[in-house]
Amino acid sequence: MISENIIPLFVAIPLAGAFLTVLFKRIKGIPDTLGVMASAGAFALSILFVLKMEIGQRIIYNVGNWGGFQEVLGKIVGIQLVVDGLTTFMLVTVNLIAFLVAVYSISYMTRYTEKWQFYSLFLLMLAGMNGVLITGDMFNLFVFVEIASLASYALVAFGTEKRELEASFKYAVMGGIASLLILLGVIFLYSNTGTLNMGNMAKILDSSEEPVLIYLVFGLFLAGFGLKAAIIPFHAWLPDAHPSAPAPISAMLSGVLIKALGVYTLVRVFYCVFGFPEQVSSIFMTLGALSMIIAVLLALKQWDMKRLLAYHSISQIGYIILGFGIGSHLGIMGGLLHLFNHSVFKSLLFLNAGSLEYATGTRNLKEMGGLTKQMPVTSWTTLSASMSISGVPPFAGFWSKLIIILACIERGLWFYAIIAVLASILTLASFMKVTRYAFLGDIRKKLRNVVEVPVPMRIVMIILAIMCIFGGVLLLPGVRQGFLDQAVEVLSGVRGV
């Protein structure tokens, strides 16, 4: 039987990691390890979780000690911290990317300022992204986007050149009015239930008689959390804030920032608050597929690496958006399984494009060439994600499309089904342009003396690799038992199915 705890380590580690960088900056090579170990601590205790916890099993953790108020007063006072099969789903992905992106990081920003700088700040976001997570309050988990969002700012002008803090700017204000639209949908649900649990406002609004004020709160939360999921229409701050970051920290917004903050978020809200009506369904459908096509034909026409990674980013939240809107056990299982490989093969193909700028000093595809040999393991690893991105079988990004795309045939939604089709074979045709301008072809003479990055950064891309390789074996009944059952049958449970 596994503490409740515990579950405060989630956010009191990375803490406890950004204070003590902060603490002995001056000492080389402890913001290194501080950073590694702080995320190698949250990452094995969401493994923890994952072995120990039982498919609807709830674990609360009462911050305050205000167990025996609730009891006595026969309601849900003080803030509660949750863990369940969806939170513990979460945990792993974000905490694993977060893990390895510090490992990277090790060599990589050794080309920055000083890097506890850096880890500080990266650490605070690791912080707000596992509190986002773990919160049954709905004003603390406006706190906790807050606390990450901050962080991310500062990091996405860690370069402080004028594009960099250009991008940065334009991300802060889009964050700020997010917020801002998140925080109002907290102060109407408020007047109206007298409630900020989660759990409470739910059954409250199950009896609810304010259709009017219910959907103000649809449209502030969608256009808040859509912000920051970037999904389109609300889209705009991406394309400049991911290729501006370092490789690290566009491997962590692409990878999972935009996932906790938006997609879990929007997630959570509407299924285990609202019960997830048919309107946001449909809203959710819609959305996705646009995301899907429109985004992947902006990617077609980039030049800039990580300028098209980050409008694929958009493209793919866009699956992962049309699987939960279908809502059916089918299209939750691939909205979870795509959300868990776009973690691992977004940020290996972010991490790719640091790799390559490392060497050759440029993202401009038209500016490479010819450097299968002198990277190989950058090579192989980039056409190991963009295979899996692509959805090209046996990749681990095969199953999640295809699990997508089954669910819109079960529910007869055929239209979505070809666009998720053909968003694929458009990913498939952009990744194809990708590898010959960076890698096939005669090499530059410019880059004839370009090598192969340091071991922790090869070791990183790796690891992430194998994963797009093998990532099947989630499948397999026994460990989708243990980590995808889990947080399909939160969301299933919601809705009946």
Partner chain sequence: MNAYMPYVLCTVLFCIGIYAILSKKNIIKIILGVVIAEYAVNLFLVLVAYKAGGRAAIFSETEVIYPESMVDPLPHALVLTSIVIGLATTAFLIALAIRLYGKYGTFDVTRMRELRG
The other form holds:
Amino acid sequence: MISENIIPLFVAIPLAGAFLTVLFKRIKGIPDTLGVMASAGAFALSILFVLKMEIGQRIIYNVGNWGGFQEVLGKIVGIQLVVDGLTTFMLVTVNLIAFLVAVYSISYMTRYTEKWQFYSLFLLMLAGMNGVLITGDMFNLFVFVEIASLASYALVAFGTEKRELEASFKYAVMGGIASLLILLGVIFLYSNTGTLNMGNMAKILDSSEEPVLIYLVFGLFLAGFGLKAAIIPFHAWLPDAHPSAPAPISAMLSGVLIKALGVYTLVRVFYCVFGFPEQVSSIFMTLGALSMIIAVLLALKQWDMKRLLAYHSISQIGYIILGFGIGSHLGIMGGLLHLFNHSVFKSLLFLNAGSLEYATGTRNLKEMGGLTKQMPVTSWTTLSASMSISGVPPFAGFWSKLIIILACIERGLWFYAIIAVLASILTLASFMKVTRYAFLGDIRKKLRNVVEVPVPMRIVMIILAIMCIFGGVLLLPGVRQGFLDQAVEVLSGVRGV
Amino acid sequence: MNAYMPYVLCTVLFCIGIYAILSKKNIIKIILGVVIAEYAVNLFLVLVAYKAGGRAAIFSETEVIYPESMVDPLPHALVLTSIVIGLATTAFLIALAIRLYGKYGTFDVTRMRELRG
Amino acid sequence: MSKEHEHGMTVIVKTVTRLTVGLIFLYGIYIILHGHLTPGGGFAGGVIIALSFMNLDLAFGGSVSAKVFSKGSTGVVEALGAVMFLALALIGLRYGGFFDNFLHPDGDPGQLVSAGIIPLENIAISLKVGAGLFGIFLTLIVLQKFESEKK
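Next up, can you give the form predicted together with its partner chain of this protein, since the form predicted alone came first?
First the chain shown before, then all remaining chains and molecules of the complex.
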């Protein structure tokens, strides 16, 4: 049993870090230290939760100590924070990547001026994401989504060049519309149920019959959270926004932000509040399959390395959504595992792209070549991440894709299974291109003086690469029960599978 | 009839906002579109919570106000939060617009063509 | 004519501003301190305070308002407000929970000094909002000057 008072610290620690960074911006080294320490603290707390949570445990925390009033009034007042298996799973994913990215940024962000602004916004984004994960209140969810989104808009524009500003404008306008749709959905739900608490809402919706309004809310949430998750009809901002950000932020955006704000919220709302009705399941599967195949086809023709990776993010989100859409025990497990694996290998790939840019000054694959000798660490870690994202056994990505495909077959959805395999092959093809043009072949004359990136960046890349190779360990019986199974239980318990 | 008026009004306002975002070429007009759509949603939130003859949910020492005649204060708190968020988004978008103007010398989005493909 | 009349708007605007700006500022403080009793509170009061500074800036030009409240100090005050708000919330952890009202949990209706940490939090919010809004205003103004210089 752990103290409940730890729960709000997930938001409080990064927030305190963000504002203290602003206060002590003039002292050299403080922004770096605070950035790393705050994300490390949040990561340590999330690990503590994984170790100490009992199976199937659900901790509810009343903000502002309103619990006593609830017993008197007989209804929930105030905001509740809820931590269950799914939340701890996501917390570990988000805070792990955030911690590693913070360490990586110490060296990488020396390219830019005003490092304190970067760390302040970074921690603000982390606070927003952690808040989204732990909240049990609909409107609070919206507020935290907005905090994380606003920080990410600003981070995309961090370079303040033409590209960055344009991408950020596009992202901010589309993100703004998404937020409005989410808010509209929340209003409709509130006017219908009279509560904002997710657990209460689920109970009231379960017993009442008013399907028409509910379908409207489905549409609003699907469009709103779908825009944040960049599933295919709503994806237009992602290939511009993610490559324009500085590399560590690209890693954060692609690695965890679209999952925390998009996939997690979709899953949490549709599973835990609406009980995952059949129509939503088929919509999820269709959108997932579309995202997988279209995005990977678009990725094939890209020459800008980060843009190529951004399209692959959409494609891999498709896998995750497909897994959740199937809705069986196996499908949910595959979706969650792929979510974790994708966070690891996609952030590694973006950090690799950042290292290449750091060393060579370009992102265009045509201008690289033969870098294996000069940059062995970057080259080998990129290779392992590429193998993992393409689903080559025994890398981590293989296991999660295998589970999703098996879940398709188990339900008799052969069509989706074939699309998943096909998308995987095309992914492999496009990463062959990356390896071929960036690392193999003859070295170009102007790249002869390129040296490997600084040590902190190397360490981070190696850690992530090891996780790419041995990610399948999560499926071993002893490890699985504590971490993955708890999250699967939360979701599959909803449908009674 | 009257009961549907808020819905109609807010839908019309929201659609005007979305129309401005989709069809206008000037960045400032796009931002205005976002603001109009945002205010349509905020207005909707307030109108949904409207109650004829309702009072603010604050007790007073000088007169007796019954809890039954009070409006639900929660939507008002929510709309304030949502306005604050809207303020931040708008301020950020305007700052971006000014920077973009500095780079391109125009507010016309059709002339900003760095990102293609 | 003293030197401060070279920038900003006409004498009429300056005179009216000189008379009203203090009142606007005081009204903002009133709204903040009565936030737990009457409609208003930290956010509304903070906006009013920021407006009084904006008024100063518009009427007298940037150099006068920079003496009172410069752009660098807006950032510091804003962060201070946020840290104060968070610290109040975290102190509550010691007594019973995040945002626990540890000073005066029950409150007396209609009394000014009776709401525990709520007025303190209102003050923190008003610092954050007032400085933040004025900072946004200054940022946009500075960018505009920078653009007109370039042309």
